[in-house]
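Below, in structure tokens: the form predicted alone, a single chain.
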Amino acid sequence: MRIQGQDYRAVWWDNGAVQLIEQRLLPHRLEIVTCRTYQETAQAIKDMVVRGAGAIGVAAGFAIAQAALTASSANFRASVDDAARLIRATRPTAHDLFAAVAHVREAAFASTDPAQGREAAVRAAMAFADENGKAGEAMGRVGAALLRPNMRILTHCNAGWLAFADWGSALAPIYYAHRAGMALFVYATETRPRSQGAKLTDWELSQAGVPHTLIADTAAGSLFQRGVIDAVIVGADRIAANGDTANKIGTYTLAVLAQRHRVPFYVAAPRSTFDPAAPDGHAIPIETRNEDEVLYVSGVADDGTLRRVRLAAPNSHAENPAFDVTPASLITRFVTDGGLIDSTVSAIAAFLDRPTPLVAR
């Protein structure tokens, strides 16, 4: 993706360091954060310097590679496993993180020689990142086939290129169709409490030149009622074996509205987001975040300074689940790197059994 004429990925490897776009400062400032140890990378994931299922998966894979590079030969496996436990604990819901840790850890342990394990871990982490970017492009091609000129599409949170190594998931079909010359219009929810839609999706769509507008989360029902939404496309953080899907809090509400108003509801996600070990949505761990995310809001004041202000009364408290679960019955289809998938147990199992998920490039 190009920002101010320069190509970027959301996360990349730089000679043992992990480079991240500091997403908490967007859209007001573009800064790059350098994480030189796996502990720093894990903290960046936990603090949401980097966020989005695909991007934190890529960062987690790089973090395991960093751990392998610095692990002593005498305690190689134990040191890498200690790092893996720390990284897994950063964000419990997104399955891409766990998939990346498992992939790179397996590569590191494939040989009994720690030196070979270090090299293998770096190769595996870089390959995971590359496949994540390719998966985004594949989802773009697959999902673009669902779109028609002048469609009005609603999306929630941020599932664009900032949430992946590149392209994204929910926004990838929109970018792909836009680049092909198709006229589309996007409604982006603000996505409280962290406002990823207002801060990230709105900025991404502006960078790409896609016509769009921002709406308050509470305005979605009115748009459905007025008949101005033709389709909903969202991303996912974890998809259970039966198709139940965890995504940013508020997704379930939009799915119910879409069904009520007979609007197709699509979930875009790569193979690494599917968790066959979770039989249904009840098995998906839901992250609860600090109440301050609800009680406070951050932004740029008129004088250009970044500030945080309190919204609620001094003694107020808040509940802050980061995700909710949308039942498979509310999902029209999954847009994946292996094609369009029905939201059924059999279709998902067949997809996961395929040796190569990416559609022909």
Second form
There are 2 protein chains.
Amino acid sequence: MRIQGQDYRAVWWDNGAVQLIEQRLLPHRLEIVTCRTYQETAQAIKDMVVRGAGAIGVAAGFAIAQAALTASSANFRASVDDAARLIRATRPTAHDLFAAVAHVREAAFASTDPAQGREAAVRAAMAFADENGKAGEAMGRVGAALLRPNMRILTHCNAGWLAFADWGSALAPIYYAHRAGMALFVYATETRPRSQGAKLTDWELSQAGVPHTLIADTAAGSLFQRGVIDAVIVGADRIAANGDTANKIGTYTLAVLAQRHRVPFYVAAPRSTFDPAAPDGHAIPIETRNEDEVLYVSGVADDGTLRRVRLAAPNSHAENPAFDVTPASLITRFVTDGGLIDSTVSAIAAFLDRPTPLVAR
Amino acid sequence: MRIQGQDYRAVWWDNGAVQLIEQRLLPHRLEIVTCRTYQETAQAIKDMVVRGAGAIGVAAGFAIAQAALTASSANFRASVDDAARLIRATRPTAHDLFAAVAHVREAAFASTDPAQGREAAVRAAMAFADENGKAGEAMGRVGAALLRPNMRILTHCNAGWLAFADWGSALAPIYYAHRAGMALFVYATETRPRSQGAKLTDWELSQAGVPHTLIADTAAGSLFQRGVIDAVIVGADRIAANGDTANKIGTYTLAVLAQRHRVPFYVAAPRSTFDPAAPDGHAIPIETRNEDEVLYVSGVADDGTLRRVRLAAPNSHAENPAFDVTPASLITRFVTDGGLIDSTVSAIAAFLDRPTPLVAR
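Having seen the form predicted alone, please provide the structure of the form predicted together with another copy of the chain.
Next comes the full complex, this chain leading.
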């Protein structure tokens, strides 16, 4: 995607280093972070320097490649497996991360020769990233077919190009249709506690020139009541075999509202987000994050400095589940890199059985 | 209510001045604001120095009394009516404000003698405030009968004693049961954009020693899914003749979730919040507030200063409806100062027809 005339990806490989857009500073500052070791990359995933299902998958794949590159020949497999364990422990919910680790690790171990393994790991990680970008474009094309001129679309959190190697998932159809000249309007929820809607989606849509407005998460219900939402499109962190979908906290509520108001609810995700090993939503681990995300908010103060401010009293506490699970019954269709898929066990199984160039499960 | 050993009300009359707890500084600072003229009191209502349906009603009643006290005898009625217009224009949604203005204005005009009118206005405003505090205690007693030991209660925004002369509406049953020794647990939603849950309800519950935790507004759905919510209690800004209820933005969403998960949804409000002139929710005016409430958040920075920080990019925009309307069909019962009332036209009409010591409509 283009920012001020320059092309960017959210994550890219640079000669053994992983380059990341520092997403915690957006929209206030555009900075690039360089992770020179797999440990630094893992920490960046954990600390949400990079976030978004696809982008953390791509970063995790690169991290395995970094581990392979620096593993000694004597301890090659054990070292790569140590790295895989560390990387898998960073964010438990997003399946792309596990898919990427599995894919790159498998490539690293395909030959008994560590030198060949290193080369294969780097190639596999770069291929995973390219595939992720292509999947975004494919979801854009597939999802754009659902859109009609002047539609008003509600989205949650950020599932745009910052959340993927490129294009995004939920926002990809909007970008695709917008480039084709279709007039659309987007309502972006703030998405507390980390406010990715206010900070990332709003900024992405501004960069792309897509008309939009922000709303507080609490305002979604009243928009449905007023009849100004024609469709909901969200991303996903992990999709179970039956279609139950883990995504950013608050997604379930929007799905319940959409059902009540008979508004279609679309989940956009590439193949790598589907986890056939999870029979349903109960099998998806839900990450709980630090209460400070709820108790504090960060932004730019009037003097231009980036500040964190505390909302609540000093002795306050908060619960902070990072994801919820939307049951398959509330999902109208999946927008995937392999077409529109019904939220049924059989449709999902058929989709995952089709030959795919790359992504391992 | 007691704060650090001292008894406070959210609003009180002090020899012609209106004293208000500066609610925009809580929980970080406890400051009292003195409004010496009705114009200052009206501005404090508009700027949300004082907020909450009951508290703005009480403040509005005092403001009319201030207007009566300073109106010249020659222009008594015209001056009081000018003040009434100004005060009614501050916050369009909350019915208590209109009920208070009507009640105190009527008292001021009961005699043709302005001197008697001034005295009557002050007495009426003080009686309205006392009635509001007593209504809180009555709602506490009535609502506590719905609670059982170890119940987990979800509430939204702040409908505690800061929102009334005393006690509150939604929190009154919780305080009442807690004082009687019942173990309860409260989940308080942050309630963006102004975060009254994080700033006021959390602080109130801490002062009262009621066990509780904060959640982001987006997390409510996942709590319902986990089955950890036994009841929802919220306040109200205006209740139509059919039971449709305007309350803080986000209330409707919680009611939809409660219905789906078969959790009782209670609305606590005194008689003065009911507006029989509004046949249903469509007749309730919904206030839209400045987009800056969504784009900015305020709190305490690490250096101890109170700061406002901007979340979104400089050119961003937001929609900011301050209230939504929950249809009567989603409301299990009303907790009122006159007992538990079904959310039906006939039950509400019967309740409003019963003799009441004070509150005019």
